[in-house]
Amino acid sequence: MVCDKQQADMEVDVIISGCGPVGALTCNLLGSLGVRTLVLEQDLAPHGQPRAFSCDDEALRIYQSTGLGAELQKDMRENRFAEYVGETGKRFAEVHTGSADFGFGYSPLWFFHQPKVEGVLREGMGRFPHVKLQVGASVESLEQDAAGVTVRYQLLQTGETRTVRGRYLLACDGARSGVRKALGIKMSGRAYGEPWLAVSGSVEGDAPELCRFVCDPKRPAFVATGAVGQFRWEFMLMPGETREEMERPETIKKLLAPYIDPERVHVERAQVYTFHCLNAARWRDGNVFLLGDAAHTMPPFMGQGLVSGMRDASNLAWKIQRVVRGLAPASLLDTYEEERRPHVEAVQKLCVRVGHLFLARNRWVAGARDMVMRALQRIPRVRRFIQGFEFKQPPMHERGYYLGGGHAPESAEGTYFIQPKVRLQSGKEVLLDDAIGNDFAVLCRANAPSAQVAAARGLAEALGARLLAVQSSGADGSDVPAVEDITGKLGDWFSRHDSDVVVLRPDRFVFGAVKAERLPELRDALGV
């Protein structure tokens, strides 16, 4: 196939292969940034299966950035407590997720019903006239040159073949990505040999609210109350058990019986799966990028699989927009994998470690684990570390598109900025991101000398960013748009990092935080 845009039936900025949660989210992010996007989805309708189950505070903040956060959150359930129990059912660890606060605007564990999430995301795509979803479209081939990518696809209902030309192709087509295979990109890592049975469904009548990791060497399991009346049960298969045997209704009833009357359960999905911990050899090939499971797969023990794909989308969408609009060089896109891969690998390692805790198969090892964990939690700092969910991998980039090239010890660059509530000049209280929009933002102190405020205003104008002054509660008005720091957390952040001005990227990572005299250095690093 010749890469000649004149031959294409359609020309866009971005082609997305796959309209699962990551593809649909990516489309909404690009749509909100004005990027012309075509999504190719092979299935004629959403699959309707409740596969992914949980997300975190970062995910809700990303949903918020699409303008769909409130709509999505209303059908989610906030989890406030999780427990780990041993063979006897006695608890040996607990996590107080409801009181954990990492500063990003939401608590860190939420359960959702995937069909509802996908429905809202697909409906949200309709807000943008420059976005199109083509269902029943099977990607047949792709070819790229320096200027872009040509994709040939077939409409499954009619057999018609079409071509589309785009600057970039984003593969959001899952762990068995056809795009990745077409590029010859290999996956490496470990495929864990322990299959699991995942059962999803609803329960008639009252049901307990719980989130329990059953660390029983005879049958490790996970039980949780989900969103919109849903439940999730997961059971590890033992040696000799087969998929066919485990997916039978009578087997499922026996497995559910210790936890709930199986006659009250309406099973919507019961499927055996084997989890993997894999990474693609590279996440970019010319003008093609891999996102989500197409780039990496995650063990399930921290609920980070879908969230990792969402972080990919949030990292890449704004970079593509700036390159497409001529606001940044194409080399900016090289920072996608540079920033995201180390974090993904760190989360994968954490998931494996938690899995080892969860999956002890020897009865004596499991008993020793329970005793050690209880003993360790008599130490106050260890207890706070576990109960406060502090073992969760923080969002941070060691290298990338930042002042100084990345995060250094004690520096703000490369960290995820906080999102406290603020009061607008109208008197309305909102989360910070709702006050600064979805592009770059420049924050400064409201009580700064006029020359500093003028310099910050000049930086914001050159960058095309929103300028906001952070005003302490009860302080006098500001000469620039301001938000009132009603919690005091923004003022504390500025003081802790000894900064007068902070530049936030559209994904809300800190590009740079400096004293006023270093503003020229900050402008140089931004290229404005």
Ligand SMILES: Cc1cc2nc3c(=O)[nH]c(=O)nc-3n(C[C@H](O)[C@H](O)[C@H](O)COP(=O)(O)OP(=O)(O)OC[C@H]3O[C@@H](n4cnc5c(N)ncnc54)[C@H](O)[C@@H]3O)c2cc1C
Second form
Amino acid sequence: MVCDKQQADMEVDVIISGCGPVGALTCNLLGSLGVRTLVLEQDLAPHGQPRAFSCDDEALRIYQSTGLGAELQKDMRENRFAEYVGETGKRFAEVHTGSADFGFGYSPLWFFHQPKVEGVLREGMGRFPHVKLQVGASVESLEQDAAGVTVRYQLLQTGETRTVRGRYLLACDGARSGVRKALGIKMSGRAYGEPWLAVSGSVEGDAPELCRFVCDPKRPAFVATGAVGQFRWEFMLMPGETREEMERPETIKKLLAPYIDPERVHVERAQVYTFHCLNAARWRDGNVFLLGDAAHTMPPFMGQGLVSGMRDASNLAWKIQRVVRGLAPASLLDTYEEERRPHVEAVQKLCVRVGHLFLARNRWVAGARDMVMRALQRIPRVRRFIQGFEFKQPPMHERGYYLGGGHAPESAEGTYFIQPKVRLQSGKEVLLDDAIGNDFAVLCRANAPSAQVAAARGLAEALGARLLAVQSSGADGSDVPAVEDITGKLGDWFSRHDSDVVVLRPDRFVFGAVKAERLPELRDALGV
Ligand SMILES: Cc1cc2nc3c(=O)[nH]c(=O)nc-3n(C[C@H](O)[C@H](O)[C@H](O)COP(=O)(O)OP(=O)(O)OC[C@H]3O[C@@H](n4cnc5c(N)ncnc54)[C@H](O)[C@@H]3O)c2cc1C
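Moving from the form predicted alone to the form predicted together with the named molecule:
Then the entire complex follows, led off by the chain already shown.
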């Protein structure tokens, strides 16, 4: 089919196919950046059933950047402790998620109720007159040329067909992405043979707070107290067990019995899933980009499937805005896959490794694992690595849109900037991102010589970025807007990276951190 762009019923900057959690988040990010967006969703109402259950500090920071962080966090539960137990129920590893602090403003493990999150994101889209959601609209086909994409979609209630023209199309249409298939992009990787039964529900009366990986070769399971009174139990199916048999209420009761009195459980959803660990051969085709499950899937052992899609959205939204506004060349968009794919692949590998640990099926192997894990944790460094959750993949880009082209050992470029609390000049204490907004930002030391501060100001103005001077606690005022570094962490960061000025990208990755004399180099790299 050829869609004539002259005949499109509507024209926008960005069309999004699919309003699942990744599509809805992307919409909010684009909306807050002023990008005209139409999102097409085939279903009339949000999914309504919980699938994703946990997220992390990076996810919370991304939600914060949409202005919906507090609203979303209100219905989340911070998980402070996770444990791995063996066949006998004896713990062989524990992760102290409540005290782990990677510096990004939040602790690293949170449980949420997906329907609540999707509800808030959908409502949040209503804040932007330039963002439109069309539900009951199924994307049918697309045509692209050098200038953009024309999408044909069907309104499922009336059967009417419409077209929309956009500069870019973002496929957020999930693991079975029709857009990806239409472009002939293949997925590769591996499917996990063992299906899992995921049971969600609530519990009558008091219930223990827990987050437990049951690494019992007879029946690997995951049991956790979630947000808003929700629980999650996941059980691996054993050879010969069928979906029908596992989803039966009496089977579910039997499976729950070792963990809780099943009569107190109100099951809201019980469904068998098979998890895949797949990656699309390419995440971009001309003016079409794949995000979230459309681009990659992974088993849920680290709770990183949705979070990875959120990182995609956070990485791409501001790049699209800058290109659409004519502030950056279209080549900036090539850095989306360049930056994100290696991170996703690393997270997938980690999920698979954790899966191996979790899913040992042989009793003797599982017993040996428990012993080795306990023994290893007598070594303080290993104990810290496990208990401090240091095995989680750090957010970092080896290559991409950075001064010097990416992260070199010990360099700040390509790393995720810290987010400590700061005090505003009004006296109010906020997390750093709330002080710097959602565009580029330039931070400099407040006590720098005035010529340096002036140079940093020149850079910020040329970039259209907010400039903030970082004062150490109790320092005197500065002639540029300042924040007080009440924890001392920003000052330490500047010292550790031997720099006076840092430029943060809108997604809060460090574009460049330099001594004042290297500011011209930074400006060159930014093209301003
Ligand atoms: C049991 C289970 C547990 C999980 N636990 C976690 C976890 O704890 N943490 C985590 O981070 N992840 C977890 N995940 C993964 C997570 O659920 C997914 O990664 C996430 O839902 C992907 O979001 P998405 O928006 O990319 O895709 P989806 O949620 O699949 O949304 C795609 C949307 O596109 C729409 N759509 C599809 N085709 C069209 C079309 N042609 N036209 C218009 N609309 C269309 C669909 O209706 C849907 O609304 C879990 C998954 C499962 C199954």
